[in-house]
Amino acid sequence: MAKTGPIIVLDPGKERTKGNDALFMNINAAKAVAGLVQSTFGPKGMDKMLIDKMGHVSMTNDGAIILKDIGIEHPTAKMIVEVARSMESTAGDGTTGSVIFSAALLDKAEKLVKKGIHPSAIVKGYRIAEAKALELLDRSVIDVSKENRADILKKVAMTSITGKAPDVHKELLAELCVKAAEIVEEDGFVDVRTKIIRVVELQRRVEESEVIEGIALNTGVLSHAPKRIENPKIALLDTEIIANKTKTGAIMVVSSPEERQKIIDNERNDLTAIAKIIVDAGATAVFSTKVVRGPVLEYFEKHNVFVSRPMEEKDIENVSYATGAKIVRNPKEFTESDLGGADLLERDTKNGGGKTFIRGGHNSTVATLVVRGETLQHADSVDTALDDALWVIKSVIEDGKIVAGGGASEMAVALGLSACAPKAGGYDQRVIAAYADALEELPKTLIRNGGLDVIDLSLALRAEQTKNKNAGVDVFAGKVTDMLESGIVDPYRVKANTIKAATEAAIMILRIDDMLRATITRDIPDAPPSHMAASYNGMAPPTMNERR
């Protein structure tokens, strides 16, 4: 039989990387992502300066923000970024720790593969280790009772805020977060996304930040309405109140001043009629995204109706959610059912009079955190810290579980895994031991970022853990101590989700043994003569004299 030539199955334009080459390339990408945020981990972590295309400068040590803004392109690196996003959406904190743990698991897996252990065996061992780690973590859990909940929530918030906002203000900020969460708590659930609104004010001191039971709006007032309205009936408009329009291009011809005045009066009557519809429906306060002008404003003032200055869509949506008012885009069809209600509406006449408070919305309990700072960067850092603090408070309220911080829970789980690894036997023994070593990377990074001796403190932590499962590293004191006594605690949810998310990401990457990438070509096809730069639709270009 005659021999045939090579059979080409794949597109020659595809780049293929397979086997261990593909695995090691993906592992290196994951470790590179972790290297970007590793120095930000812990209360003494460093900040990153981010400069966008417009030149806007921001400084943060929040791993999720850093990974979102730097623009990662590598597909495997994006998978690690998704771990951070998952932690951000489910626990609100622990993003950096999860990325570091993912990279550590992959680093240990790389060493095992080089020693001849197949990735499938590593995946199996990691699954066993994950289940055991969660079991060991449950043994470190401290239940939160109603008697000590307020104190625990404050400690959890302070632990989260440390290193993200000025330490001198962390107790005040923690108290504000706890108060806001307790205001909106309903049946043991805290809706941080929609029920807690954060408003930023600049050129103010951080210690002036406050919590409002209701909504605080950075908007002034147009009308001369009362400064305080009890049980207001609130109307929301997302349109400008205007008279009937004439057809586009229409020309109106008048023959006398009287006729012109008649047209003006008719337009005024149309506007007044629309305002009357809203007032007759019972509205005592009107919030609008557009400016309310002329006869409409005069009519509202005549009937003591509060009229706000134009506000952002996000703010009007918050008012709608809190008060039950419907956002109306056709004021001619406004009815009483579109109104919302609250216990009190009042204006702030201090500090320039640019704030409006709506307290006790009838549709939902809402709290507003007014975050103040000297500069935009300062206020942003405080706002980010408060966001993380609110999420950890939410986790503790809903789960009722905490663990000791300062690397205590990670080291306790790691030592437990190391102890049970020999019982597994075979490859599983080595893989579980590697998993335990990867978990120890979290307290080691905490120590390293604190500028302390990693070897000495790691050994001291290991020794103390045999006596006290709550022993962790106090990076400010530079020693191992009882974290519960020091008030350094973390939500159970953050630690459990870190183990789950990091393990899942590592396993997904370990299962990849082949990568096919389409090559990017930048060749520009030949253009037809009629589209060449030297011609104009097939005609010769004009000469210089003709252009002139």
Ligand SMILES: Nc1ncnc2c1ncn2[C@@H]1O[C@H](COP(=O)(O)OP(=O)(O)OP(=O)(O)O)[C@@H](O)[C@H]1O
The other form holds:
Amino acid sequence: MAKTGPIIVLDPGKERTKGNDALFMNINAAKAVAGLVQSTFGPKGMDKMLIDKMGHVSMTNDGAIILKDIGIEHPTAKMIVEVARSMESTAGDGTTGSVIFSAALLDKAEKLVKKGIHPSAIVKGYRIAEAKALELLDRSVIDVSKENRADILKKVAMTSITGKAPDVHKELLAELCVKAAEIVEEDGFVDVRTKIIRVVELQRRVEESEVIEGIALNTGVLSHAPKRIENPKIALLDTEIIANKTKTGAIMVVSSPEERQKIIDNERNDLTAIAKIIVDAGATAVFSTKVVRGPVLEYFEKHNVFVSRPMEEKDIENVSYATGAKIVRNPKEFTESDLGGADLLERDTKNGGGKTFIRGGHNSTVATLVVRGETLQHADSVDTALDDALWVIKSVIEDGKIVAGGGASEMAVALGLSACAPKAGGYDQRVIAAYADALEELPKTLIRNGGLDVIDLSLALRAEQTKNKNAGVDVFAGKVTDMLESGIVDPYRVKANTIKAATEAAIMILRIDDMLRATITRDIPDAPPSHMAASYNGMAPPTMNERR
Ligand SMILES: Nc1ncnc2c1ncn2[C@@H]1O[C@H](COP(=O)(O)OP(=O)(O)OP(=O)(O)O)[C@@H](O)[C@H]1O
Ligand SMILES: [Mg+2]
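Switching conditions: you have the form predicted on its own, so give me the form predicted in complex with this ligand.
Below, the chain from earlier opens the complete complex, with every other chain and molecule after it.
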């Protein structure tokens, strides 16, 4: 038989890590991500200072924001960041806790692998533990009734805000969020993303923050605009045509002064005709992204039409959503069907008069939360806290379920799992017990970040839990108390999603036993992709964006 040389199956340009080396490397990456946010967990968590490329500084302890802004490179670490992102999009809160839990699951798994348990056995055990954990969590659920709903919504919002916004404003901000959610609630559903608009106003006090039913626009209006229009017919314009066509400095070639006058008159007539189309369609208020001036403005003023100063696109989109008005780019084709409607349009005559309110939009009920703060950082941190609060309120309105906070639900589930683990026997028993230990990391981190004694308080919490499922750690009081009585409650959705998202990510990472990484582009970070020539007519190729 002819001899053959070694068979090369793999691309030699790929770097390969396999077996436990790959697993442990991935686990370390996951733990490193958790390490980034661990100290921020809980109401006494620390803040991170984030400085962007433009030098803007922001302070936050919100897990999702930190992980998004920090620019994670490692592929496995990115999978953990995905856990935070999925929590943010499904529950709007609980991002830090889920990352910590996922890394804790992997940390416990690493120990089991080192003791000779195969990752597949851990994956199987974690699946059993996850199902059991969700079952146990259901037993800790407290149903929200019609009578106690308002009170619970406020408490759940206050719990999520604690540590994120100044304590003195906690109650007021929670009340504002509940009010905003109740305004837009429809068939038991709250659309936080599109129906609650948040506007940040600086150099004002936080306690001046307010909720408006409808839209509050920061945009000023032209002085002649009417102050109040009932049942306004709203036109939205995003076009240059409404400004004077002839730009300053433009060169006009004419043979006589009469000809010049004729051109100017024609242009005036064209613009007036456009304004007439809009007014004839029935518009009584015009909001525009570009400045309205010249003959168009004169025509609108003559017909008592409200005209806004130039507005941001985002604001125009909000008005469109609330009133049903279409954003028109070619006003020559404006028709009545492009108009939107509302109950009332009003100009703010107080506080410097810089606001316009559109109440009772005919397309959709929206609410505006005007967040006020002394400085940008201040208003920004309040705004981030309100985002979490609105989401927890949404979850509780939609699900009608809460659980006790301060580590109560996690400890109840962990103890339940530890109790049922021996029945599973074999490897499953050890894996389920490891899952329970990982879950206990959450109350322990809360206690540690509160500057309290982890051993003493977690023992006290375990002991109290045998009598009361709602026992948790109040990190401000520094002791174990009934969380319902202390008003520290979390949405069921946040806790259930934490279990699901964190287990899923941990399992995904545990199943990887081989990593093949292309190394060539790493050595030449600025190399153009292979489809691109090395030079163009002797010139260097266009610069590449930094590769991620
Ligand atoms: N006074 C308190 N004492 C103890 N625990 C509290 C108290 N107030 C809130 N908590 C707990 O803090 C935890 C939430 O902390 P935090 O908001 O920092 O993390 P997260 O919600 O997981 O992440 P993020 O808010 O960054 O998305 C919840 O488990 C909640 O029950
Ligand atoms: Mg939170």
